[in-house]
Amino acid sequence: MDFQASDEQRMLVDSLRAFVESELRPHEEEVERNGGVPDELGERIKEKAIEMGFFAANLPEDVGGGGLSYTSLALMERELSKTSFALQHFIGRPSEILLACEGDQRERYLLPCVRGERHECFALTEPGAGSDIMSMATRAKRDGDDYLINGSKHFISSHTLPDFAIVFAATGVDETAKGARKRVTAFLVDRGAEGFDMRLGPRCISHRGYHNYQLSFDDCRVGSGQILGAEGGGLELANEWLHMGRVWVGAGCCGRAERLLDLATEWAASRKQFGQPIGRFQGTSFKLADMATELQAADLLVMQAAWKAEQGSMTTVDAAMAKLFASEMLGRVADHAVQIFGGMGLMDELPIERLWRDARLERIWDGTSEIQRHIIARSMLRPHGA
């Protein structure tokens, strides 16, 4: 396999890098201070992203998206993630599971998201059911031609208040060879629907300005036409999003690690102690060498997963390995960067402390490191009957 970037991909990276430098990074400190992106700024970023052709680049051309390949999308995520999550997500990448929209769902949900007119959130996680989806407590009970949804979701991420939620709820129980399993269905639920409440969740120290929301449902009535995909097919849809999502997390970790490495290298070359740059001391130079080596290894894992996705051969293990190694690599790189900067690494005058705080979340969301290790080990043991 050849991961050498094409001329088109190099142009994409150069354009995105310039966009991040000129349109996003100047606003990082403001977002950090205020805990959010002003509406006017967010709208301006979105409009420029649409003008540049970056918006909805992850969706196919036949619905109005950019139709980028998975490897190009990995490069895109890598560049965008070198700045604040709150800012870069105004360059919309609508959830790919919206491609399951049919009939009037396309005009009501999918196409407005592609045009930047509406924005969705992915509502799967619950207070008592994070990685354990089968512990989901949210229910959707059939009532005539409708469903009544009851339950709650939390840690539902979004850069701005969503217009609608892709809500996963249990609609029954199926008997399988492994015993009874909940039948999970995805619903499209508009903000403002009766019985549906959406509010800001607790403030997180990572990715400030990129909010999490709490959703609650009290006999929220939705029609059967609000089902996304097939009744009982929600788990398959969720897995499609989660698996590629883990690759994008890995790509983003590589982008932030590169920014940290660049900052640390420049500091090590210019900061002097005992009459010479600190980069000449083995304690610092070895850290830089380890950071660069681990970053390259993570990049290769991520690009391999994206390349295999293009071939239709990516497995859950490929995605788990990319997410696991890249997120833990970023944690080590961020910690080394703080150590190289010393006290200044913890001062809010520099972006190091923010990047260090942001790095911690990557080992938790989209499946914790423990879940990724479980996926990998299970695939190794299963052929042996264990």
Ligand SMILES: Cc1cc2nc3c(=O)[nH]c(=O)nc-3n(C[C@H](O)[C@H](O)[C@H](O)COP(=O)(O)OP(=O)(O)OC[C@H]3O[C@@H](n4cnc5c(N)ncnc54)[C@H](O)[C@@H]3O)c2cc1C
Second form
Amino acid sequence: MDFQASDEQRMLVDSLRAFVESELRPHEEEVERNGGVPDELGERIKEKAIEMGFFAANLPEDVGGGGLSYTSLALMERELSKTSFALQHFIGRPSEILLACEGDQRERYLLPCVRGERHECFALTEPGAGSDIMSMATRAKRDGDDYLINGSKHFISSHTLPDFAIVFAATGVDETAKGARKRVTAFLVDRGAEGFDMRLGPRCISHRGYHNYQLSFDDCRVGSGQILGAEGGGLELANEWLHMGRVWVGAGCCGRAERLLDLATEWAASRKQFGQPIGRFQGTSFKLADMATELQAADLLVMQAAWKAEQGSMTTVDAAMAKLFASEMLGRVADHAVQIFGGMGLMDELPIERLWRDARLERIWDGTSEIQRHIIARSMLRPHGA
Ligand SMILES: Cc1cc2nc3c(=O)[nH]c(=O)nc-3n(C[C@H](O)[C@H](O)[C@H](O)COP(=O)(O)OP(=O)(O)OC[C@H]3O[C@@H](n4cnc5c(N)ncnc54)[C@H](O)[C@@H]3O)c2cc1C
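With the form predicted on its own already on screen, would you show the form predicted together with the named molecule?
Below, the chain from earlier opens the complete complex, with every other chain and molecule after it.
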């Protein structure tokens, strides 16, 4: 594995960093205060991102995307995450599972997302089915050539009201060697479809301005042409996206930890108590050393997973380890940063308290820390028959 970023990757990072600093950071406080990104500002960010070639950089060139490699995408997520989640999501990275679109689905869903004309949300979680996805209660029952969807989803996130949802619903039960298993199918459901209601969910203390939605389906009729991928192939599609998504979460955690570390280092060098910079006290300097060391370890795990994905050899364990360690590292770094800033770390005049609040979510979404540990441990114990 080559740990050296290529010239192209360095240029990508430099231009993303400049973009974040000039176009996004100045609006962070406003978004935090107002709990959302004004439409006009969101549009402006999107247009600029399209102009700069950042938009849909994660999708292949043959569908109009940027065709970036996984390691370049990890670097991109790392840079973009150094600012408000709500703002940086106007630089669209449409869900890779839309690449499963076929026939006229490409014109209706995939290509408009690549062009920034529409955007999707990924609707898997339900009030009664979080970590235990297989307990999902949303059903899609065959009715002639159509399906009738009934059920609800919650915590479905998006920077702004989505145009359509990728909805996972049970379409039956399969008998497998391990017993009965729900057959899950992914559907493309347009906002405004009869029987489909989408409304803003409760406010979250992390990533304010980045919303979550509650979706409910009451005999929502969709044609079989709305199935994404194969009937019964929904879980496989979801998993493909979830594993890579965990690496992107890890990369984002590294970006935010770097921002916190930079701020804490500057503060430790300039804030004086007892006649000297607080960084001269080992109680502070050792924290900085631990923060820097852990950040580097997380960066290596994330980049290794991305590099392996590029080689086609990334495992679910690689992704789980990257997400687990990077998100927990960010929690520790954020906590140390608050401590180093003292009382000022908790005041909303500085971004520390916000970064600390934002960090908390990373150990929960895209699979909790416990679920990542479960994936890792299971892979170790399974060969022993346990
Ligand atoms: C802000 C936000 C945005 C989100 N966005 C989306 C989205 O866009 N789309 C989407 O589909 N989902 C989304 N989610 C859902 C997210 O992925 C779930 O919250 C997460 O998977 C955990 O599910 P849960 O919240 O229901 O917790 P639960 O599953 O109820 O877990 C509660 C606790 O029990 C523990 N636990 C559960 N099972 C086990 C086990 N087997 N072993 C050990 N511990 C266990 C968990 O680790 C956790 O500590 C979002 C969540 C949030 C908070």
